[in-house]
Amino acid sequence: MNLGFIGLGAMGRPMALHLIKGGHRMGVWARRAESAAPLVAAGATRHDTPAALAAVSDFVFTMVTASNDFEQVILGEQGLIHGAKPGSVVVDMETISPAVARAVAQQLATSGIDMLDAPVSGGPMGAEQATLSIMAGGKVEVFERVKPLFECMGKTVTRVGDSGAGQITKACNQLALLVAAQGVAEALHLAGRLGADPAKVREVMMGGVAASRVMELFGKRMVERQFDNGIDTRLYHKDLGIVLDLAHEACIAMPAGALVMQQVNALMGQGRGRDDLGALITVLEGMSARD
């Protein structure tokens, strides 16, 4: 198939490479030539604009950062909508507002272009290993067309509903992840303050009901003080902002989410937006040091 990919960072680059390895022709667009270089070296063709890329693609995947980035790439002056052919498909794989996903899908539909919102979970490691969990929203028939391509990038591929449902599912995923990470940080911080070895405490908890993927990954980074890998905290800050906006619009109480946002805001205020989320434990340590 003729594929396009936009957003060639820590997640998008390996995802696009897996699609090439799946035997598909790949075109890319990136603002910086160095971002596209690994894909070009693997056989991809670099295009000058998103519109030019869309003109030669049956499916275009995006993995940009935020809602406004996605809107610009799709609807901007040289956006995909100006080059995409009727019957082609845009697949939004970043985490953005469900409202934006739906609005863009509706605008693309007026030009005969289909769209799926299909954010992912699994982080850079999942992208590298093609083990991502992919949650898609959109028409059943469009999902079935794209599913073989999703299977080049992920292990768990699920259509969760109509347009916007993928982004809603991702928002729920991020809420659960962030609240759990705060709980892990508080438990390990408490252990250390009371004189227990946080590494041993985590080891015990990993064998009981408190065990979780969050405890496994982020707890390990907290214990080992490894805050320079994984996904940037600034991206979780963006995601949690989406969650709280959704809760506000729906008049739903979100006490735990609001509390975690305070902790993430503290990290951002310290200029640590590019640290791993495991750095949440340092906010608690700083609060205790002042007590």
The other form holds:
There are 2 protein chains.
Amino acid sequence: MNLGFIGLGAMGRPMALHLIKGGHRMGVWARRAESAAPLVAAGATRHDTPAALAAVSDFVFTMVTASNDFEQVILGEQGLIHGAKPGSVVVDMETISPAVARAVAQQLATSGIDMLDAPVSGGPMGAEQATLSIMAGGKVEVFERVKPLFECMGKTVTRVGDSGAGQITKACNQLALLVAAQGVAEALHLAGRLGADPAKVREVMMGGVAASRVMELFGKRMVERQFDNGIDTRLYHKDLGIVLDLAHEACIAMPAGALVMQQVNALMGQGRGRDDLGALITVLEGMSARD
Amino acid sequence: MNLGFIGLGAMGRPMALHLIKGGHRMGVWARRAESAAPLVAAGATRHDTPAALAAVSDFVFTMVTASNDFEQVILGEQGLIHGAKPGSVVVDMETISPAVARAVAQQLATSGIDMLDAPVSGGPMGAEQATLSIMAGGKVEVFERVKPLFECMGKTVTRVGDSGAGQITKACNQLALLVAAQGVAEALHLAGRLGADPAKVREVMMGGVAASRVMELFGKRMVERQFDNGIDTRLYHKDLGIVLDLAHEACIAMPAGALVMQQVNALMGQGRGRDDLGALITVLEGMSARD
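The form predicted on its own done, now the form predicted in complex with another copy of the chain:
Time for the whole complex; same chain goes first.
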């Protein structure tokens, strides 16, 4: 099978490498040669444009950053749509707006190209270990064709519904995750300010009903004041923007989501978009600063 | 060892039964004979007053509801303090204010009685299965004496610090839990309103970084619309009151905790204090109601 991959960052690179390990021929497109280098070293071919890559691929996966990047790579001047073969499949794995996913899928369909929206949860660690949770939206038959490829990259692979449903599920996931992270930040901040040992309090909480992956991962970084090796907060900022746009458009009250956005906005406004989300605790510390 | 137990509800009853199974002689005090009956059937002796129970006990555990109930049982007219032997230990296992725990411990100390504050996480299921997470505050040597008894009731038993530290840790735990529950409610509400299947969305979220015990337990009840067999929301309402009092007194900003309190207030105001916390999703549904 000829595969293509666009978007070779902290997530895309290990995901593409797992597909190569799965025994597939891989083509890539990247603006900068450095981004493509680890893939080329593993046997992938670098193409000059998304369209050129699409021309030789049965399936093209994208893991770029935001809705705009995705639209550009697919529909732009040298976009994938201008080269892709009818019957080929585009798989959008970044987190974008469900509306953009649906609109692009419809446009691709007019050229006979299928699309799945299939964002992931699990972060760079999940990508490295091929333990991602993959939530796909699109036609059943297209999903079944892509499923063995998803299984090279993830542990939990689920078709959640039609086009757009993957992105809706991802939006829900990010909302639950971000609100939980704010809860952990407030709990550990309270612990510290009341003279308890946040490390011990976190450990105890991990033994009870408050236990969560968020407590495990982000809580640990909050306790260790280690904010430089996780997923960039700017990505959560983008994702939460998608959530609140959905809520706004459909007039759905989302009180805690909106509140957490303000905390994330504060962090972004401090120029800390490349910090891990664990840095949410520092926003609370700033609010309750003593001296 | 002669043990005593006061507060034989959904939590206290199975906890006391586990202590009896551990091979200890048990005395109980309960206002109503029905509450004491399952314990008496298991071999416990019922006493007429807390003071009378304390007079024959080396360790007395309390699992009543709120700070007031605890103070009454300990310091009231027929309270435990009027019968307890010097060198005996009172163990407060309900969730109360850390300030009350500390004040009562000081008062007991003047009569030569030791006290631990040792609230739990895990709910009635954890109590039944003896898998509670127990977080204790108090003197090291007193904790070491009580530890084997805690181990009859719980899986994770941790001394978190001095008097009051157990209750501070529990407050942090409830804060993280309640904020996470609001996040799950918003995520599942969003899913449903955008036409996704909340059951499937929850299942997928359980496979990624948003996975949590709260998602597992309360998310399930939200999906199944099953709000009648969990822990009463009125208890979380009480606990969150303790959290926000702590924040208020120490001037610690607690934005998400405060927001969730309003959602819980709404639920309480609808007369739904006996519903499970999963009912938080219905508050969102009420806010975004379409007739």
